[in-house]
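Only one chain is shown below, in structure tokens, and it's the form predicted alone.
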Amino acid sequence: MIEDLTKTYETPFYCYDQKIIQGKIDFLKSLNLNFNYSLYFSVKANPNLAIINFFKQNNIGATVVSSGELFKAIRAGINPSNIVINGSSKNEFDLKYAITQKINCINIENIQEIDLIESYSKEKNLKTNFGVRINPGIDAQTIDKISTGKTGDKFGIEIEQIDFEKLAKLNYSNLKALSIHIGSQITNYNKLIESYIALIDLANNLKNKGFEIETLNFGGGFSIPEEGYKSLDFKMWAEELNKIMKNNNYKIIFEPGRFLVAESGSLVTKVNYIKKSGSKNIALLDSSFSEYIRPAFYNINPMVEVLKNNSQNKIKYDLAGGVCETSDFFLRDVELPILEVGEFLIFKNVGAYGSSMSSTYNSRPRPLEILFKNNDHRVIRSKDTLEDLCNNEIM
């Protein structure tokens, strides 16, 4: 399919295989978890309306981190009762919008948030459900830049800083949930279980004191297989999770994001030029970190394939992008078949945090996005025009 798409559409473009997304959904739903749980898609991974709507069709809710993501989730058809909002620094509009939309839960990550939630809910004569995101001080043993549960991280609140007695006395805000999320691309299932146990223990302790905690939000963070990373052992994860949930009767929310969409997506790009620089062979592509910033941002080595290259000889290339930044490299010293100008490369696992983290840096139009299934496809985001780059600007 991708080869056919290159004959129709100008690169770079993103494309997503719907069957892979469906397979991920079906896999998570097949794990025989013996308790009441729901899946909520973490919208920040890929906020395209068509992608969000596909999850809605599969009875999956949405986790958002801004008023913009909340708006898009509702626009895509997700019922507000199936939406939760996280976010380490939600602004006043984020909170007010979430309150008026009567979403499932606002997970606070700062004690001060509750004052606005209580006062605005009173002003609107509403009862707002909220939860508390806990920082458990657990090292998820993942990339530092995607660790969210260690002491010193900006996410969540340390338990000893929370006055639960005060939260229980609110009149217009209902403490409904506890939440935890310790990072992304987690390969050690024991770290996830450790975080769940910490949340369950806190919930049980509060329950013994008369609190009515209904929901525990266990977050996401499930790894996907790629260079340097293995898959999470879901069999052992599910077995251990069933054990710790055996005598607990909470509603559980999981918030997978990257796990659900990353492997479905590719960034398709073309070789513009090939040059020598000292001992280096540099292939300059028509994409850049404007379209895929994760390699530069997280220092990872993305998976790459050459489309339809029959060369038996391989040499090492540095794959570089087109923006004016020295750090704009996808890979260095990667061994590939001998490349020619005009050939297509495919970066894999870009279904998450490819388009969602893209930018118009250097005034580069954001690319086309395509969703396909078997031999059928449709455009789910048109490419920016040059005029689009000037929208909202006043001269």
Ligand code: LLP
The other form holds:
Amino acid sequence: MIEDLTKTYETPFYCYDQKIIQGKIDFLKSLNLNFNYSLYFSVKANPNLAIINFFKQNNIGATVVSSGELFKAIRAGINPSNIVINGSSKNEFDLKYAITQKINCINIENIQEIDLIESYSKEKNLKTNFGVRINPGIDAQTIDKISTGKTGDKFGIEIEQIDFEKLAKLNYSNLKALSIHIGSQITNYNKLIESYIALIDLANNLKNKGFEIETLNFGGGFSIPEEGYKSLDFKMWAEELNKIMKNNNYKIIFEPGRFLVAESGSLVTKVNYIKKSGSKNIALLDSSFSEYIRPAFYNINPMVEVLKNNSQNKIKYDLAGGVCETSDFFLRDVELPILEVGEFLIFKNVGAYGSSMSSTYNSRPRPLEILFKNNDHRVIRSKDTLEDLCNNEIM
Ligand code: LLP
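The block above covers the form predicted alone; next, return the form predicted together with the ligand.
Entire complex below, previous chain first.
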């Protein structure tokens, strides 16, 4: 399929295999979790309307972190009653918009957020469901830049700082949930279980004190295979989870992002030039960190394939992008068949936090996106035009 797409569309472009996304959904649903749970797709991983809508068609809700993501989730057809908002520093408009849309739950991460939730809900004569995101002080043992549950991190609130008496007594705000999310790309299932136990313990303690918590939001964070990272051991995860959920009847929410979409996505790019620089062979691509920033930002090594190349001879390349930044590299010293100018490369497993973290730096148009299934495909985002790059600017 990808080869055909390169004949019709100019690179770079993202493409997503719908069957792989479906496979991930089916896999999670096949795990035999024996308690009441719902899946909410973490929109930040891939906020394309077609992708969000695909989850909607599979009865999956949405977790958002901004009014923009909330707007897109609703536009994609998700009922607000199946949307949760998180966010370490929600703006006033984010909160007001979430309140008036009557979403399932607003998870607060700062004590002061509740003042606005209560006063605005009163003004609108609404009862708003909210949750509290806990910082459990757990090191998820993942990439440091995407670890969120350690003491000193900006996410969630330490339990000792939460006055549950006060939160449970509000007139227009209903304490409905507790939530936790200790990081992303987590390979050690024990760390996730540890965080769930912390949340269950807290909910049980609160129950003993007379507070009714209906929902526990266990966040996302499931790892996918990537160089240096293996995929989460779901068999053990599910087994342990079923054990700790025995005798509990909380409603559980999971908010996976990466797991659901990462492996479906490819970034297809072309070799523009090849040059030698000292001992290095540098292949300069038609994509850059504007289109895919994770290698430069997190120092990860994306999986790469050459689309069509029969050369048996391999040599080492540095794969560089086209923006004017020294750090704009996808991979260094990667062994590949001898490349030629015009040849296509595919970065694999980039369906999560790929397009969603792209920018127009160097005034590069954001790329085309395609969703395909078997031999059918459709464009789900057109490439920015040059005119788009001037949108909202006033001379
Ligand atoms: N729930 C909350 C509260 C989150 O903050 C996140 C992700 C998720 C769920 C979904 O996590 P996932 O299942 O995708 O691991 N840009 C980084 C990842 C940042 C994740 C931020 N939070 C990257 O490219 O690796």
